[in-house]
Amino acid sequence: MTRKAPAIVILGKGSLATARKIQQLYPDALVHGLAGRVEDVDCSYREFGATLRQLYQQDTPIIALCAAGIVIRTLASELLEKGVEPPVLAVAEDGSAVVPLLGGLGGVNVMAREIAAGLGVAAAITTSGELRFGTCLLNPPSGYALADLELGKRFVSDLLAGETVRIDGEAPWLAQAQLPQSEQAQLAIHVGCDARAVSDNELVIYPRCVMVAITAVSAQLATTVREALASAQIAEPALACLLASESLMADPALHAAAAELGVALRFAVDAKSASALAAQAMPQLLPPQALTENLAIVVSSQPIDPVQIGRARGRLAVIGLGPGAAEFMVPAVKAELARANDILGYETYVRMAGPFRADQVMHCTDNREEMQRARHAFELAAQGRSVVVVSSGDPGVFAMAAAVLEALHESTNPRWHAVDLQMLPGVSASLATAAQAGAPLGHDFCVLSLSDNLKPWSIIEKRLDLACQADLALAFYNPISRSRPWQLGRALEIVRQHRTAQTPVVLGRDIGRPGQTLRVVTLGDLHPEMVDMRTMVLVGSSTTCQFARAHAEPWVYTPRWYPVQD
């Protein structure tokens, strides 16, 4: 199975720079900084010991830029049955160390060797059996599985106290190895995808060299192909990936079928039958073995790589950054950006995503191109790419997110509507703002745009009224500017008419940006010319209220409750 991406965890603004260097190796993972030391991280967290030990209960890799007795320590309490924990590393701030420190047998020899070789120094493994043997059998590389693991580590314990092996079966990794072989050895090592009972005195690796084409889906898919793989003596570890009908490409049950089975699914050309499909696929692996029309076995002499197989489902995610700080973006949206081959946007809300990897494209429009920068996202994922549209704010809140879906429900085009399109949401201007000033949208609310670019200024009218009758606090997105100098006064004009001069409002300018504003006036005192386009206006309703703050603008809030009206 996948590892999971690990979090790369540091102290200080001295770490950073090493921090990027392991993130190249693992673009999914992301940089935890210590809030108040260090900006410009991925995730910010504000105590060290109990971010680290949540990071090891939920399973995730650590790598710690920090001394290796400060994470010792803190995960003493947390040590688990070995073969259960995740990798965690102590990595020196400068990148003169790489410290393996927990999860021998989930890996972490071989991340802090690809850390190392990433910094260019020479990894501190002490596993006697890695450095005797020169690989870990208990962990075998990408692309095999080990049989059993308790049986396994007494197979090493035998090894290491002078017994040798004999290999049955061929691997390249086995094969460069420094193993004490010999043809008498009553250990052996079985590299094979058969099924069969596993002995003593045997190692078991399975080489996930099987393939499963599918071009129907039941709901106990899972199920018929563990039946098949029994059927064909295949061992279930062996199975490297599904590979299904194209068309079948958005059915949920298939992709819950591949996640239970912990494998990857691929996609090829609709064929007659899955042997026809697997053919296409891998012709150099012919003939199948097909079991029934709808799915067929493939076995390969070597480990199957699943990306070598027809093409990955696309993925299309619509993004918020917040509005614009790093800490208010969230994490799944970090997550999403890390995992994208192709970013897409408004050139400067892409800037603010990045920094971005060599191998991610930018494709950087005119803010005016929504839709045709929607169906570009849309042709891009269903070549099999993941794709992320970037919004500011939220992308559900006078962004993207319409203009994806409105692309989407324009079209006929299959593969299109094939993509895994999600919606990740983002802290929104109006959110963001109003939490600088306390809590003005507390109660119903209403939020408006006063462009009239896309809808006509009587229907803004209109809808401000109503609201302002309704007596509901107003956000005000797209306020002003210079083509519409005017319409911030006409709507204060309709405001005034249902609002005391005494009504709070906050506006905040680029908040959440370098050089963010927050200013609290009253209705009466406001003017246009204090309002440009990156201008938050919130105006409060009859019940909001304000009081004064040491040293800031006043707190503003509107309570919950509402006056009973006779």
Second form
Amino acid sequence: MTRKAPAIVILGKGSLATARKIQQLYPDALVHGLAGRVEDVDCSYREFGATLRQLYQQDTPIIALCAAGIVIRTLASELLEKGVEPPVLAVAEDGSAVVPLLGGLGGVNVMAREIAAGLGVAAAITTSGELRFGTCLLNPPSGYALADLELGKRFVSDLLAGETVRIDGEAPWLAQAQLPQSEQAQLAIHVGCDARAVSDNELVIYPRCVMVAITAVSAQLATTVREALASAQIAEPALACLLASESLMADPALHAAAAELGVALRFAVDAKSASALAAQAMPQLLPPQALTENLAIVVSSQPIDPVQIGRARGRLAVIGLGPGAAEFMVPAVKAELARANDILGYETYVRMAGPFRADQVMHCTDNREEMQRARHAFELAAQGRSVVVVSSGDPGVFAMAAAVLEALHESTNPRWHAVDLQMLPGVSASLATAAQAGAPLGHDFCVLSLSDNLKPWSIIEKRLDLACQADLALAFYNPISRSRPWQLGRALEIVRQHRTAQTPVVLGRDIGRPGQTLRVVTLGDLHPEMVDMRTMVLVGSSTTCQFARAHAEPWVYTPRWYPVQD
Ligand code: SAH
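What about the form predicted in complex with ligand SAH, after the form predicted on its own?
Full complex below, order starting with the chain above.
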């Protein structure tokens, strides 16, 4: 079974050495440490309970270096609903005990044994079937699927009660198990991909050794595939993947069918028939059974690993990290970062998006090379990789989303256009800053970048003047930089022609990042020296007001209403 990389969670310095030892067994695993108690970990968390529950919900295997009781109590609320159940283990701080707690069907005992072996101790295995037979029959390895879990449990209890068993078909992993085998046995483990009625005295395991090749998408494709398998007397769980022509890569009906069948979708260069497509992707195989011109079934003698067949549809996600702090990053972005093969972006933001696993490739570039970065992202995604382009804040606000679309718009490469392109939003600096100050953008507002790198200064002046005439609150991104020293001063001259000196101005610097500062000043007191390129400038409208807040900068807000004008 391909498992997600586990999370090794520790509470203090005392368990770091054991955590690192376990990490050597799982090089992709990250060590999560409680902020303030232990430095020098791969990620810091603030709240043990919330962190553990989130990992659990994300189906991440958990190795917690603390008392089993703490883990049980923390996850108790999650256990009532029978959803995903990742392996969860408690390991003694000093590495002297390894206790598998949850996720028997997710391979927790296998992990417990691996960790115990690494630490030189015995795992505390309590699962009877596993103790007796040395393997969990109900958790076949990757490439095999159990037909029915409930029947399987009954089967294992019969075996535990002393029945003997015979094995039909190829089950290499069962060779090491200490099963009470006998040719005359009533009970049988049947391994095969044929469709058959499962009887009470057999445990049916399907090898996932079937592939269906498709060169045209019909309505109800999933049903067509099911019918084709049924007519070939093949059990549906034996289906490992769908293989389709590259020209169908972006077809939503095809993706819907693969999702409905719950199998991977792979692609190969277009061929004149489905059998030719299949033969091209798996030349080592017996000739495929062509059911129609556009649909062929391939049955392999071994389980098929979809990753080895053709290639995947590439994915390119342009993500927003939010202003900086991890808790302001949307969950979809976190999930996207976890699945990424490649991460591209300005170095500061790529580092902020990490830490990454050893198998993930970081491509850090200079902040000015946006178009080149966008094209590089498409090249990688078009190879079938999962690529993330990182922006701070929101990717659609003066950031990479538009550059990526510009690169795609200019391209005639069909492979680029077939990439699964997604923009995932983030909390933009103006909104993060506004939230800290109160609600300065609580009414109509205008967002402007004061950078004249990509637009003439005259258009900035014109937009500023009109926005001020319209009495909009203003949010200035890129307010100043070493190469643009005078622009902010000129912009403020324009604003001052329309707004009074008392107009509140919010300055947010490094909001959501270490050392953040928030200042509230008036337009009259605002000087360009108070602002740098890491600052967000929010200028109020005529109705924006402020009032004192205890031990902090005043609250600033723009009311939702507007005075009636005669
Ligand atoms: N896509 C980003 C903006 C990129 S433009 C977003 O949506 O936030 C870069 C400008 O954004 C900076 O010059 C600064 O004005 C502002 N900015 C970005 N992050 C900031 C932060 N954490 N605090 C204050 N301003 C920030």
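Here the structure is a predicted model, which is why all the values come from computation and not from measurement. Positions refer to the first chain, counted from 1. Between two forms, the rigid core is defined as the largest C-alpha subset superposing within 1.5 Å.
Annotation for residue 540: C-alpha shift under 2 angstroms between these two forms, rigid core superposed. Comparing the forms between these two forms on their rigid core, the Cα displacement of residue 68 reaches 2 Å or more. With a cut-off of 2 Å and the rigid core superposed, residue 549 has a Cα displacement that falls short of the cut-off between these two forms.
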